[in-house]
Amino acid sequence: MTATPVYDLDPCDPGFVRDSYPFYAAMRDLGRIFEWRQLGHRCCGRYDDVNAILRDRRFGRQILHVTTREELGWPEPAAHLGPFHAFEEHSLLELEPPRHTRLRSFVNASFLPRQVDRFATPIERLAQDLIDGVAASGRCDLVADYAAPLAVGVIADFLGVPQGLSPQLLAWSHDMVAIYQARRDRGIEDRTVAATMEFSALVREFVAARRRDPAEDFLSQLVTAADGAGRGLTDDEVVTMGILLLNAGHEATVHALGNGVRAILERVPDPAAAVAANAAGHVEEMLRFDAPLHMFTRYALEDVEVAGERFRKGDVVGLLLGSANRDPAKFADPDRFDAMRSPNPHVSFGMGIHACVGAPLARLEMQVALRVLFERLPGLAIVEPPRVKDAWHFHGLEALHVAW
């Protein structure tokens, strides 16, 4: 087996977090699997072998159920972040079977099509509120004004917490899922760790009265539900789902839009009528063009031989999703953007056991958003250069100032 190629990239890069898509190329020409230096990981950015991976139930979200941190040579975790661990303990994002599939079983059904069809209506009336609070002025920060709220406001009906806790909840999100990025520090951590705190102590108050009152709501069908065995959800597993659809959800749906939208009024020639004939096919090549979220992490949940590289228990594999969205062997000219590519398998929502269960929602969310957006400012434009996040995998825009 020949040696594994090694990339040597900082990913707090500026000009990798500005623009990552030449170097996923550069990544992908290495092989089927390389060695991040930075990372400290493998790493594989080629189609095929990232769909194949998420798809792989040898690979796993989590490994200390399979294995101990003294035969994998870790330390203990560190104190100061027990309340964000324990908040962890009872996430789908990080649980495997068998309990994974017994938390997803009690909200699958919640998220199938015909359910999420409810909310079109809600969600335009918000995007309509928020194109009115803008429409006088002639421009607006697009990420600020309507990709943010709108997302956040989505979410809180969804889950039946009042819209004026909004901006609040949008404070904590940002600040829990800050820990996942790449430059993380001891001040990052506590902010974390306040936020999952104080979020939870929300949540838990809402859970405690949808017990005694239940409502029309994702809160209540979670705090009324039971399995085959009359077994319902713990609060502290209700907190979590309830926390964990708004910062994986909000975040998602905010970067996608604002990448997108980016896209769309700089490649797309006359977007209103574009978005006005096939929004859904604009809303899939966003996703597929500028993923919100760009890597993966995979454990091996076993001595295991994949795309050509041998990998031990507890190794950690990093799948790549947008270069595997650019990847030249799956999509034909991959770096133009062409709603009507069909069909069209990009891997943004990720793959098998962890697909993300919110699609359905996020796909209605991002059409109607986008439809409303254009039909009400139909000469949309770009005033500023776009500033991104300095996050890289958590990909999306500090701001997207546009005029009309």
The other form holds:
Amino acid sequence: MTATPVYDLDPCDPGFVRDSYPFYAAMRDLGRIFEWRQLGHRCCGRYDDVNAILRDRRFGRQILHVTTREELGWPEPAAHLGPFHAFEEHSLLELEPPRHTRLRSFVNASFLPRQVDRFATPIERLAQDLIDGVAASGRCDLVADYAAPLAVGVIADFLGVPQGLSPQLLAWSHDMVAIYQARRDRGIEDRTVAATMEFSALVREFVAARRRDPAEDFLSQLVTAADGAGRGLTDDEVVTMGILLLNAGHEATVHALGNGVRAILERVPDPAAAVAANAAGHVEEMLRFDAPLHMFTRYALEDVEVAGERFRKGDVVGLLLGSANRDPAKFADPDRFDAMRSPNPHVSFGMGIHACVGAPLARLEMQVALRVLFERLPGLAIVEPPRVKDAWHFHGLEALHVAW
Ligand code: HEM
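Next, report the structure of the form predicted together with ligand HEM; the form predicted alone has already been given.
Everything in the complex follows now, all chains and molecules, and the chain you saw is the first one.
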């Protein structure tokens, strides 16, 4: 085996955060696997390797089901993060089989096409209402005034939580997901814990109400569902699932819409006509071209050799989704925005057992949002240089100022 190449780059480097793609090209050229010095672990950025490791059951999002903190040399978890870890303990996203398989089987049914399609009309109504609110002003911030309230409104509807709570849900969700960013300090951690506790208390009230009086919504489906042995989910499991869906379900969608509308306005000649002709193709290309989530990590669950590299049990590998989507070995002319790509097998929703369960809802929401936006405001144009958020792997815009 040859020595692993090393890449030297501060992930907070402003040039990299603003436009990561030229850096990814250099990373792919280094080799299939490289050590990213500042992240302290190895990464891969080529499509075939990212895709393969996401599907490889010898790697997992979690490691403590096959070993101990002691064996890994990890310190005990910080006491002040207790409530957050208690939440994560039941999180689909943080579990591996068999618990993952069981929890996922409870949610899969709620995301079948006929369940998700019921939301097309409420999503359209919400999108139209939001455009009604800004149409007369002639300009808006597409992220704050359209994408964010739409995404949180849709997920609140899906869960069965009143729309009036959306601003509070948004605030909690931001505080919770802040803990996953590269820059993290005690202030961020304390806010994450406070938000987790307040958010859990609210969802717990909804869960109790749905247990007494089930309705048609997702939380009701979760509290009434049972597995083959007649066992249902516990309250803690339902509460975590509700919060996970709110967190996972809105942030990525907001950024996918913001990044994607920016790409369309900057790169597609007659965007209103193009979107009207092929909204679905534009959504897939928006997701590929400027994905909202750029990296997920996996632990080697055993000693394993992949892509010519040896990983010891517990080693971390970073899977660069944003890079895989621009790999010229998979996508012809990858830096060109082309809504006619077919197939368009981007990895923005992940692959393997953790692949995004909410993808059908996200796709529907993005298609409706895009169509309504360009139907109502066909003269849309960017009026201020877009500012990219200062958090590399949650890749989104601070604001997208547009006028019509
Ligand atoms: C454009 C929008 C979205 C993108 C790009 C996205 C992306 C992703 C990705 C990449 C993963 C896999 C993470 C990994 O493999 O480590 C994931 C998982 C997940 N997503 Fe999404 N997501 C989006 C929208 C949504 C929505 C709307 C929902 C909920 C309604 C949702 C719920 C989830 C959940 C619950 C998981 C965990 C699945 C599991 O671990 O089995 N996502 N998402």
